[in-house]
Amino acid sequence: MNTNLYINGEFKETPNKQDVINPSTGEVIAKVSIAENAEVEYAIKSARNSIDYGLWGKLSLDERKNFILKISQGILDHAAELASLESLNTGKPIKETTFMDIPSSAAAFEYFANNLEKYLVKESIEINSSIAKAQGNLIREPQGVVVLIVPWNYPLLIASWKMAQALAAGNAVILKPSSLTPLTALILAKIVNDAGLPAGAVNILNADGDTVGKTLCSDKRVDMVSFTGSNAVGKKIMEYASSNVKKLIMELGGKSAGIVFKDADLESAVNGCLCSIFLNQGQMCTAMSRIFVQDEIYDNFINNFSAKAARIKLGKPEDFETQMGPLMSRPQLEKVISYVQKAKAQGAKIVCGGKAPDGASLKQGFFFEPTVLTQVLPSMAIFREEVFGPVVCITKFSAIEEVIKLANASDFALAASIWTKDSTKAQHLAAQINAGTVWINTYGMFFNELPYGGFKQSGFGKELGKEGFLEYTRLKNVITDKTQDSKPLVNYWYGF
């Protein structure tokens, strides 16, 4: 397992090491090199040189495509190792990493490699007005040096989303994984190196964000920062970036709403909503932590949902029978416990879960039971704030106007899901829900072909799809005068 930084095509060990913890046991599983400002300076310089003077900035689109496809294949070649390591480091069940995270990571590189030529097509616009004839050529160019800062809940997948788009667009990248979950990113460094990318095109730094974040995000040699993570850190990055103007993508928190109508397929709605909050232990920006159920089926939904939630198998992530693993860290566990206790004190009812499990095999880890709360009021913190854990508030509603108001009563606007057999009603409601992504009769389907990103305090900018890809480019307008048998108007302005 690689435990060193990757800068300018070389693996670099540093004297400072960091412990990486297994959240299912609380034990140290690795010691990895950690970057300080000297390594950050080297990475920025290397990335800048690769764009301005190096081979990466001179490659043809076909050559760039082939390098990115090699990364995709490298992920598949290391799939078993990556899946095991991702589970070990994050606590998510091996079933999720094996069948979701790793294949999806490889697919992101493959998709953007195979579509970069289509997305980078030049556009020509003919101007034929009374005062001028001209041709505008619109050209997409790479932003330049892009810093990618990824969270701990999907370490490899989100890194792959961002890196695949950034590299396909022709940028040099500096990837900073979360210091809690650096292991698969460091394996990705080996895959990139084996693919033979030119030195400086990809740099991967494990580092403490408080130590190097300001340097990475404020340096004027960095052209863009793409960040996925908490609102608090996002605000810091925006502040750092303001010292030297640069492009930003901010994918921040969520407090998403699932809406279940009385005409929904009850089994599908229950099972889909279970997935929407308990997948990855609820540690998802798009987690449907507020579920609104029409009053006619509310009791039936609650009974079915809570009974199934109580049967979710907690266990060690390496076990393929495990359905839910531990939370990422002890502070995260303590945060979830605090939210639930506060909600209970304010009058919320715990229908199931609500505590760390008692089993001896799980006591050393950061486990928390799937938790269902009812009688939650919109004024409560647990209704308004992102918990980032396996905790859901289920509330009844009567009319569609009521549920629109409830769903939109949030500072966040990332995602929503609607469950109904009435497609006209679903489309009508989707148009009125304030969210960047709305799923109808499903949850969590991300496609490389379609954009993803939120509104309001959930951030700005898109990932994936043509729109996400183009975020990593800048648009240049080249205008050529086409005046026939005469000189352009500017020739006469001061031409005396």
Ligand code: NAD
Given for the second form:
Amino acid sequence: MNTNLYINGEFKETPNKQDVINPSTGEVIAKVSIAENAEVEYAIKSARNSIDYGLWGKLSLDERKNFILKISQGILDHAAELASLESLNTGKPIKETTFMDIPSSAAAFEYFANNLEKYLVKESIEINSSIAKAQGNLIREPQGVVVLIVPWNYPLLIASWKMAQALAAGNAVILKPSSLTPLTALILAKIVNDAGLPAGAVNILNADGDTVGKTLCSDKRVDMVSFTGSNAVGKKIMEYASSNVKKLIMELGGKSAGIVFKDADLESAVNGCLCSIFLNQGQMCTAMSRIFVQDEIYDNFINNFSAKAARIKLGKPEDFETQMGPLMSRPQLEKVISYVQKAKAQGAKIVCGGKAPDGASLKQGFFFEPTVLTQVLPSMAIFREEVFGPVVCITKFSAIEEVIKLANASDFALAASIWTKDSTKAQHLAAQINAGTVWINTYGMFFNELPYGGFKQSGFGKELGKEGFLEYTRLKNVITDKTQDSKPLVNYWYGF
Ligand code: NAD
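Give me the form predicted together with nicotinamide-adenine-dinucleotide now, not the form predicted on its own.
First the chain shown before, then all remaining chains and molecules of the complex.
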């Protein structure tokens, strides 16, 4: 496979190589080129050039659309390879990469290619007031050079969301995958190259964030940074970007709440809540790591939920029967263990899980059992901080006002899910919950048509939908005087 960087339409090998680890065995699976600041400089120059002087900036919308559709098709043509590589590199069960990550990545390119013309429609506004007559033409232009920095939990999917929107809007991009999970981004480089995009339109740099982040995010030639990742790194990027005032999108962490009312369909709520915390080993920004259950059904819910959680099948990610793989890395596993141990020491009760699995075949990997905690207090770190693992706190509530307070007692505000048969109550609650996305009787549905993004410490800006797409554009207002039979006011102002 390609293990090199992709800059200015060429693959570039670097003398230094970085190991890529398989989290289910701890073994090295690849050695890939790693960018330093010289490669960042080259990538910025080539992206800038492709926008200002190159072919990419001059294409018609139709030509642009066709290139992006070729990327979508390229992903589908490489779907099996991408699914198994993503699974190998992240530890995600292959069932998830095959049916979610890879087809959704292709669908993002297809959707934004097919809708760019609709979203880029020009608007014309007539001004006809007593002091002026004018016409304003509102024009959507690309931002220019956009840096896309993505995390390791959905490497290809989040890269594809960002790249599809940015390219469809006409930008040149520099994609920086997480250095833990560069493999599918490097295949994407090959797909882009095979699609024949003009040189410099797409640059893909595997790199360590702290080594290249400052150069990448503060350079004057970069117009925008679209970041998905942790709160701590997001704050660093905001600092770098402030030196030259850049447009930013920040998709950061979460501590989302699932709320289950006594009138919910219990089976559907239990099964949905299991997915909402255990898919991808709980390494989801929108993980419902706090579940609130109404007191009348609390015991029943806990019994059902923990019995099913204990049945989730841990195993090798490449096995289609596997329902949960390893966590991404040893530090991630250690972080999860330390949160659980601390919560236990503070009085939380472990209802199921709470440790690495016993099976000898999983011992070398970074596995951790699906874990259910009760008796968690809102003051505990496990209730307030993002654990990013298969660990859920389940808490009892009685009144709707109480659950609104509990759910909103978080610095984050990314997502929530509500389980009830009463749609009026659900809509009322959705309006009161601090979250950018609220799911009712479902979880985790992302649509290319609908915007997604958080509030508060979960960040700002949207991805997907018209609103997400337009983030990657800048709005120009061209005003033409339309004063009939006379001259505009500025003509007379000084009386000359
Ligand atoms: P992370 O913040 O450690 O890394 C994200 C990216 O930033 C990586 O590519 C990394 O190399 C890069 N990076 C690190 N230091 C940098 C620096 N100084 N300058 C520039 N870039 C730098 O996040 P992670 O551990 O990869 O992912 C997990 C986090 O991502 C969680 O907090 C999760 O909630 C968040 N996340 C959020 C969303 C969302 O949509 N809100 C989606 C997925 C993940």
